[in-house]
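In structure tokens, the next block holds one chain alone, the form predicted alone.
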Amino acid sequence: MKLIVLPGDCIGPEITDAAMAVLSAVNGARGLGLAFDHDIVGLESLEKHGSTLREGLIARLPSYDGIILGPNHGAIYPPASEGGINYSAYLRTKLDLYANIRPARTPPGKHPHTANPFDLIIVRELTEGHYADRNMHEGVADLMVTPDVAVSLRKVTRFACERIARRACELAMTRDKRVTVVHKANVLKRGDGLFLESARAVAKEFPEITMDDVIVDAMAAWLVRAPERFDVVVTGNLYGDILSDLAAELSGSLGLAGSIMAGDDLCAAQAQHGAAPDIAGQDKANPTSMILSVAMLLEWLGARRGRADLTQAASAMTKAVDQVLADTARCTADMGGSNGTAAFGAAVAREAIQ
């Protein structure tokens, strides 16, 4: 089994690494059998290829069996015309990867910013909705109809609505088999309409799961009152974008958030927050998200290939990052600890293998 690894942009290269001494550590003691390809994207393959992705390494990425993919600074970028692609939504919609997976959850012990701990899960649909660069089959969506007027469209599909309401009832049924549905579909009548009715259809498939739904202004009020009542919440690509980080950062912190992009036969781990450029190169990062993702590839690729150890590998990684965040001393600074990114890292890497 060979994944690529692609670092990206400012931290991006120290969280990988730190990801990686992870990942790598596992993988020889547990003989998992994986292998390693990296490569270049973003600001360096800019500037040594013209592009932050080349068309030869997109056409090379469906040969594996998943990518572990940086962050990028895609604010600085020059336009795509001149080779500034934005590779993560880029490739989102170019591989299909459709289902964002974004769990939130308090480490154990700690639950700063609420009042109880809590575990949930946003499944964040991310091909369609108010994303000018992803929803044409060419051009974009975000127009100027004169110099003073702007108009933004989106596309919302039957198919894509009830194919991300499928995967997090799926999901569900691993877990609490409570789905939450979040839309504006009291204004947005047709195209939050048509994703709450998919929603709907699709849990009729699922008998034992119990449905409901929150409008997500309201959501955003429960998340912050009372994070603990939900379990697995699907939404549509803009709303599970804020409403992510809000969960993250009531978990902790927004570094501590693992997250995936998922297809049917390709999934890409992917720390959920940026490229933070303010503290690149200074080992100051918190690499945790980047673990997280990547365990979350070695279960997503568990399940899919039927292999209980991949399964295990990726329980075992999670199960490190929480005994070292116990320990505020073997924490990054951002959460009270004095160890650098490298030495985090290193720290999960031994207790992934104990």
Contents of the next structure:
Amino acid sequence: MKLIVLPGDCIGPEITDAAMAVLSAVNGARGLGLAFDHDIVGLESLEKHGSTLREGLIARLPSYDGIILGPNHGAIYPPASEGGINYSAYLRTKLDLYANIRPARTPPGKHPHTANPFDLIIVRELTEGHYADRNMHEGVADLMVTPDVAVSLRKVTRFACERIARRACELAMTRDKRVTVVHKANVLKRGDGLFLESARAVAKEFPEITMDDVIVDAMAAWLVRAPERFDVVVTGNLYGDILSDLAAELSGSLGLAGSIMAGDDLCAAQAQHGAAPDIAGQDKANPTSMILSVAMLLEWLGARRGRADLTQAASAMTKAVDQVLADTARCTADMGGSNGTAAFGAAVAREAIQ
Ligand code: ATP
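Given the form predicted alone above, I would also like to look at the protein as it appears in the form predicted in complex with adenosine-5'-triphosphate (ATP).
Zooming out: every chain and molecule, the one shown earlier first.
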């Protein structure tokens, strides 16, 4: 089984190195037989190849069993015509990685920002919605009508709504069998109405699932007040992006929450947070999100390929993260500790092969 590692921008290389230290340790100790190819995307690729994501690399990606992808600092990319492709967005649509699975859970014994511990998963649709850059066959649906008037079009399809709702229900069947649909159908009666209607239709395929729905603004308040109320949350692209940052920070830090972008045949591990340019190159970033994302990729592969050893390796990595997080001194600065990115990764790697 072969994975490709693309570290990306700013803190990307540091958190990817830390995650790879853990994965390599587990791979060796458990004889998983994983092989790795390494390549570049983002600013380094722009400098070397004139594009943040080159054609030859895109064509090769589906031949891998999985992708380990660092964050991109798209805000400073030149226009796409000059090689500045937002590779995260591009790969989501090009490879149809439509399901963004974003867990947020408080580490055992620690819930500094909430009254109670919580453990929820946000399932976010990635290929359409408010993100106008991925809504058109040709061109971009984010337009200047006059220099002072902008129009951004949202696309919502029954197909995409139903398949993301189905993934959420399947996930809930492995957990507490509860799904909450987050929307704004009271105002966006067609677009969000279609999302809600599709989710309810899919829920009928899962008679054991209890489905409720919450309006997105109320959801922000509910997450702060009582995040333990939720099990699996399914929502559109933009709401999912915002709510998952909120849930991750409530769990302790933006650097804590793992994430995968899954299609039907291919999956990419990518940390929930962005490229964090303010702390890049300083060995300060918390690599937990990237380590847990890689663990989620192993879990996804374990389920897809019937490889129990990968599933077990994923839970060993997650347990090792919990053990290090439980000891504040070994945490990174965002969690009140004094370890740097690399030392945290090394500590998790040691725990993972105990
Ligand atoms: P994007 O638009 O790509 O999501 P963003 O600009 O919204 O990115 P992030 O890069 O996700 O923001 O991070 C916001 C801030 O949170 C960072 O500036 C950084 O201070 C902090 N942060 C993010 N990730 C981490 C991490 N892994 N460890 C510690 N702090 C982090």
